[in-house]
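Below, in structure tokens: the form predicted alone, a single chain.
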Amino acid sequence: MRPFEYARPDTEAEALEMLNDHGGNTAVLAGGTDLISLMKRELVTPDRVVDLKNVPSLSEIREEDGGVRIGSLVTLDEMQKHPLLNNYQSLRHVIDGIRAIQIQHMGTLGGDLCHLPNCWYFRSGYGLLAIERGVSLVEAGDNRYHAIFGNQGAAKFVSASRFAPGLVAWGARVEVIGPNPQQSESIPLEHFYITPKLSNQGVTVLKPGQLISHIWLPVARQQQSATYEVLQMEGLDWPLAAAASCVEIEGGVVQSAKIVMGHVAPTPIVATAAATILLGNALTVDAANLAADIAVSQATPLSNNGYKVQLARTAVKRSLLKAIGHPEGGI
């Protein structure tokens, strides 16, 4: 690990006067479960980190603009017990399917919805776009886990965010501060992630100085929701392919829903035309095969992963199904 300086803001203004030193190569501690992993290895390098614990705001869950809204440095832990997400559902399953204690307890939101890629290569030092000599290496190599959509570019690997697809389900949006402490922005979340085509681009709008402070989701009112990770083993695993739901049923048929697929590209994908297919449906188990066959009907698997696309198809059929009340979302 290289030298670097270390800097604990009390406000969000004198955090963004941090970030902004050093010609911005600086970087943002929330939890610290991955940044720690990424400078050891060398493949973070700031000259200063700048630790955000020490800031009230950032860790509140309040009522907000007719919504909720939640900061950057909330804890899983405190997630999964406050009342104020009772009805967010989909985010409480992220939060049971992450079964390793030390991550619910230092983990934060914030920092999940900016951790950067699992794959290999760029764990490696190839870089997110993990190119040598002008050749992909996941293309010529190992890429069970990378993309089955959105990987005809450069990049081929899958957003690691456990929250995101949830989020996004839910119309979340979130609040970007700086690099002036009076600029600050509320982004969609769903436009928020960015695939990037050269070497030098990130995975996020995010831009040198700037952080995520808050997230904000709409009110829950009649909507039911579920997140179906597909996890290889129990315990400390990232998700092989991920869905989630959010549906309003009136009557006994779908008046509103919203399916977005996750760790299955570079970002979260919304399933327009599978949810769209369930309006003015019950949704039945058959309901729920259609969308989730219209999901996945345009994935582009890469040479080793094609197993993908079925696991994509589950997670699809049982987040709708498991948003209804279907034990583990059916069979």
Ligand SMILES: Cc1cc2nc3c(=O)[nH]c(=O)nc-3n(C[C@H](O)[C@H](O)[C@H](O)COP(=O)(O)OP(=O)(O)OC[C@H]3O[C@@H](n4cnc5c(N)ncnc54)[C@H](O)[C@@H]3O)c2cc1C
Given for the second form:
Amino acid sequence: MRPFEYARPDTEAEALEMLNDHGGNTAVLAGGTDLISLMKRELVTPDRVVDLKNVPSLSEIREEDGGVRIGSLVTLDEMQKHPLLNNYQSLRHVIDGIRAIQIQHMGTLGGDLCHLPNCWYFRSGYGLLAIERGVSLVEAGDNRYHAIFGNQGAAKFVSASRFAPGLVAWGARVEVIGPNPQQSESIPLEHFYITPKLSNQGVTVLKPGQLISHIWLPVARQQQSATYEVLQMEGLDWPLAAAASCVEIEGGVVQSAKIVMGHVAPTPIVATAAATILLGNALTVDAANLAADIAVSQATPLSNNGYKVQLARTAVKRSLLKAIGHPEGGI
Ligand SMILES: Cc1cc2nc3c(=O)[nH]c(=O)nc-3n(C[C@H](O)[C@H](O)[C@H](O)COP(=O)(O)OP(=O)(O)OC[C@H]3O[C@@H](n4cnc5c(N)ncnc54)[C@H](O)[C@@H]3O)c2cc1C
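What about the form predicted in complex with this ligand, after the form predicted alone?
Up next: the whole complex, starting with the chain shown before.
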């Protein structure tokens, strides 16, 4: 690991000041469960690490603007227990799926949303685009865990965040602060992720010196929600495919629906046509199957990952049925 400075601010403004030294070659430390291993492998080499743990405003969960505002430093365990999040079942499903008490206690919501891809080429030092001498290592090599959507350009990794699909389905917004202490903007989470085209681009719209301070969720009224992740292992594992659904049913028919797929593309994928087909109809097994077929109809799998199309299809169908408590929604 390369030498670095360690800074521990007490306020959001101090954190931004500390992040903006060294020409912005700094890194935010939340739970540290991923950042430290990235630094050990010298995949991330900041001159200074800014530890947010002493900034109390980032650890709050409270009602605000008709919804719930969650600090980026809130841990998965705190989210699991907090009564204000009782109606956001799709988020609880994600936490249940992270089967390690240590990670639930240390991992934070902001850290999950900004988690860099688990692509093995990236983690082996070949960069996010994994291109060597003009050749895509992903295309030429083992791509079994890579993207089945949005993979026509150079980026072929999958977005790693486990909360993003559920939060996007709920219509969450992220509050981004910095680089100056006076600057803050609220962005729909749906627009937070980007697919890099150049090797110097990241996976989100965050610029050097910025950080996520809070995540805001609209109030949960009549909506029912679920996340279904396809996990290979019983223990700690990353999903092969996932989907989150948020539906509102009145008079036996679907009034509104949003379906978001995760771990299948460089960004979460909103399956708009699949959700639209449900509107005005009962949410039956047949309807869920039809929506799932539509959701994956535009998939473009790589040489080794055609199997992920079926997994994504199953995740969509089951997330819809799980949201309404149907037994075919699985566990
Ligand atoms: C050995 C190991 C295995 C793991 N396996 C899995 C697994 O299989 N499945 C799983 O879901 N999780 C796994 N995790 C946990 C995963 O790292 C965490 O769930 C979480 O994604 C990271 O949260 P953190 O707070 O520790 O983030 P950090 O490690 O502190 O940060 C992660 C990234 O986000 C950035 N960041 C953090 N907070 C902010 C912010 N507020 N604004 C801007 N950027 C920010 C950091 O700079 C860094 O780039 C594993 C962790 C370990 C140590």
